[in-house]
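Just one chain is shown here, as structure tokens, and it is the form predicted on its own.
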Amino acid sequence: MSTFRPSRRGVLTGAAVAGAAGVGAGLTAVAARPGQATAASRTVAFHGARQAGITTPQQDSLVFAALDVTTSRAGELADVLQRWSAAAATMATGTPVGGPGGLGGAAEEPPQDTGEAHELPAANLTVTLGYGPSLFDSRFGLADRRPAALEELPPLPGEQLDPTKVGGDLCLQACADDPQVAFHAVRNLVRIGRGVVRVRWMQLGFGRTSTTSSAQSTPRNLMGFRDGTANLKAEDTSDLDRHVWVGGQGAPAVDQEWMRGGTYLVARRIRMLIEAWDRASLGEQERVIGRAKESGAPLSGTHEFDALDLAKTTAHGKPAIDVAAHVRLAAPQSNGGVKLLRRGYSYTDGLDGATGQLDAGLFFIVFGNDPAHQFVPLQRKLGSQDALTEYLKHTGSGIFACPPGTASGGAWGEGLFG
């Protein structure tokens, strides 16, 4: 089935025509087709009170990069953050870096834009920036600006971290409904930062494994189960204030004003031992997860969104939801009411050369305003008690402070370096 995809070139040309004709309707009217999304509906504004890509309805593709800063000059880093902001804002509109002429220029110089996303729609591109704990060492004079909550994650049960997939001074999370658009965004930002930053590790993700809006359906992960049924949503504003946003109502006190309105991102590369999982019976899989595989309903209920009844027992007097089931141990009612905003993706990196088994799983991203009292104790419990742990291996990790959004014309780094 053919699907209309408004091209960047077509949209821009159309907008110019509309403007010349004095219609004044702009991009939306020019690009609209009956029954089709408009160019405007496929864009997410870069500027705003919050960074895009956190509560934004989750897109289908991810490119995540952790970077090290190679300069010791704060001014050079601040300059890159400013240039990144301008480029990210431009790309979010479906326009090449450098503007409509970004693929052109002098024949003896590289174009400002690498070009692989030219004639592709913006695809709801968002780019989210985070600062790692190591950025606040002695290099840039930022030590006294590090939020207390931005601490390196402690060792956690069951993890087997690959040292080449841990940490980073900065992170960039690019999400889009087209993988090439997401890749293009990170590639161009890394290119802009060359000589000041370098990629430490990177992860590509396909297929969202959670929902961040009540308008979205619950996707399935590589284990075949619906994932993220109980996730926080953009519409849960009170819970987001309390559990996600720094300085939100009911949230912990703010110790660094530049982080007010921001949040903390924890990333975990979780390899699924798929071959072992695929050999498990349906009954065992459902016991481990605590939900029915086909419907997603908790084993204490009938429908996907039925509330967990952790006290319910079977006719044999056993808990309907096993005491080691993932949903029981991860539920807010089992963890002092703690809630988190998940934004994970499935990934596959081919085969493990040592075992010949699939290297695939979940790139888990979660946002919260107090990782030491949210993610860390929850993962300690899951790592030591969760029946699902038998089928998982945590191989990558990082924590980053995501500052609030920027006003129109503003740039990343203004609050931190200002």
Given for the second form:
Number of protein chains: 2
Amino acid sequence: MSTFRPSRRGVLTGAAVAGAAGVGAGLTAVAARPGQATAASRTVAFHGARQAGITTPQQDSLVFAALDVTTSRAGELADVLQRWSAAAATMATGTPVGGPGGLGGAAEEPPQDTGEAHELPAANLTVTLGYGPSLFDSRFGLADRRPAALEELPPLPGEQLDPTKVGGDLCLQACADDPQVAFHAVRNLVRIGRGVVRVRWMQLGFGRTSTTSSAQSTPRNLMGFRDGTANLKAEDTSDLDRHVWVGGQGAPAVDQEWMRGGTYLVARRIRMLIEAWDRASLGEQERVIGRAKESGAPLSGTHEFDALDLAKTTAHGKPAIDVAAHVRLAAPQSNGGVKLLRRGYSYTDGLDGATGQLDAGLFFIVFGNDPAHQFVPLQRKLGSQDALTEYLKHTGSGIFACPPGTASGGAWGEGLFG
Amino acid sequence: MSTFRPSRRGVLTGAAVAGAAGVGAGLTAVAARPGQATAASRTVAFHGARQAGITTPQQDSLVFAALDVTTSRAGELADVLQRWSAAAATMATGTPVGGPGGLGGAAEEPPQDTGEAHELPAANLTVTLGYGPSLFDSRFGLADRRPAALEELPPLPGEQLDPTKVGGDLCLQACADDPQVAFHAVRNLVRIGRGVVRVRWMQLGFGRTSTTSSAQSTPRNLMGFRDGTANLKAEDTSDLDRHVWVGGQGAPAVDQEWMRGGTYLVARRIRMLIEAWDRASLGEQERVIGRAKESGAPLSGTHEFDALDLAKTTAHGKPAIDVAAHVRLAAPQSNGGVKLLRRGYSYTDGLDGATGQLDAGLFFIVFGNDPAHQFVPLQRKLGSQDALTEYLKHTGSGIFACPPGTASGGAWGEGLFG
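Next up, the form predicted together with a further copy of the same chain. The previous block was the form predicted on its own.
Next comes the full complex, and the chain you just saw is listed first.
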């Protein structure tokens, strides 16, 4: 384990983050505007104790990119990370890369900004950075800075991974209420990184499928069910400390100080076998999920937010919530109290050429401070016992360490390379 | 040429359409709310003299599907078209397929609606149907009903077509201000058609790149330029009659009466060579387009909506608008007065596996009543002379005949099969 080296310029230190008591950029925005819809605020500050885009109320569109580093010089990578954070901070205010004049400039030079988001609102853009396990191999001298929690996911049941949609040295999660704004952000960061990084895989998402604030109503996924009813909310600060933030109160011990105040992102591209699902009866769909389709109420209750009663039986003596129902198997009380912060988006990538069926489903992003004891055992169980697994196939996967936020004037990478 | 057979139940006849003087469903909506933004009205009527989704102010999201008919029984196809129009009319009001209870029903049956758009606003959903040339082969007895204008596009310069993104017996263009609403519409129609039709290819689009109403400001495409400044507007009724509507005043003669009041849709998936474009200087980009990047003004003028002055020269005696500039070559005055109604969307489908570059660009939809003398010669010229062609590659293509609208109680297919 390496000794924590204080950051070079302005990144919040572990102590400062701990003192901030779980209130970061995104979180502040939520707390300041309870009851307001996502679209009302319009900008989310880039700088803060936490990275934006984690507890930020979920925006409508996602562009997720996993990237590989193509240089072997750590300094070049650190430079790109610094330029990325400056650009991300600028774009978060709705300003072109390079400042207000970034669309123009000298006729002999390419414009600094590609321009397609010019005059569009900032649309609550957030860009969240993560480091993949492969970044900590021998190339950049970072091997002794790898947190133990950042290890490649083991093979898991229910997956049939497409090798072109797995892994990455880095990830960028851009979320915005306008897809063109989210795309613009990733495109411009990729452009800035040319010669140092290249995109490994990419995923677009639409129509959020999680609720991350009690001000948001619960959206529906492509199975037509409300999704995210029981998600952690930005307001649940003590649960976030315990389950999400590295070094939060009640969280596992911190082995790499540069990760204090950060979290781990697990991304799973979960294809839904839409055609099979659409042929299933309403009763079968509700049994599989464990909730009523129309109301979202657990089959043990009558309202969406009723607590699950896993012991309740029907008049016929059967469990009201089936033993293989998704909500039973995924519930914290069935998993030693594990709670996850989800940020899911629907996706469709047109047709699966092999079968002629729709390639559509859920791009599932989950944040937690201990993936090996949170996501991994949960998916082991779901992948082997969950009735829903018959209708799903995990086709893409990645795990990334998201460092804490940066103070104004600070930059991504300072904690890691500092 | 076949004789026009009056429709079976309620589809507007040629005479009725002509009497409607170019004012159809979408058009009425525009005329009734001048100056209002697209999002303000929220529903667009399905029924009317014209199909919705043609002159309707352009929504933010597109799901376009080309489909093949897999049955050889015309009656089965006609039945699907009838069920499609009922479903499309229902969804246009924000109601589930099958009515308000379509999400539920008997526990033993699959729900009639897949549910993911339930409780979302109608988001100005429009679904527009088109028939491809291949529908008029020997399978359905429709050979003598094919309009002469509906012929496969010839090979064109600048194209490098992906055979998996070409053609189709039918197309469905779903547009909405919410991508989940547009996806839901196509998915449910495909589901209704199972066993009779199957999806051949599909394209998602975001961030409209055309202006179809003077109430809309001009958006930017992924080249960062304003796109659609000179597009036909819904308010330009005499130009629409002449250039867009089959049988409109000043339009070519009608050879198939069932198409009177309809139009032809040409779809082109135009990949932008983003990386090369991003390396081009501002001066080069502006020369290629013929407009200023920031303002959108033609290089012969100072404001976005200034008319092109193709004769204007600079102080150095060169044309202000380059001889190979896109706006010069595409302008009506350079093309015998041809005007097109465009409905373009940006797209990205992640990475091109062969090159590792972004597969992104413009999904270009254009409506006109005479494609062989409108789109085809224009693309012949652009593909060989336009400076922009160096940065583009047409990778997908289709042409479809969009019939006129249907009256309340009428259905798609009645004019064709009636």
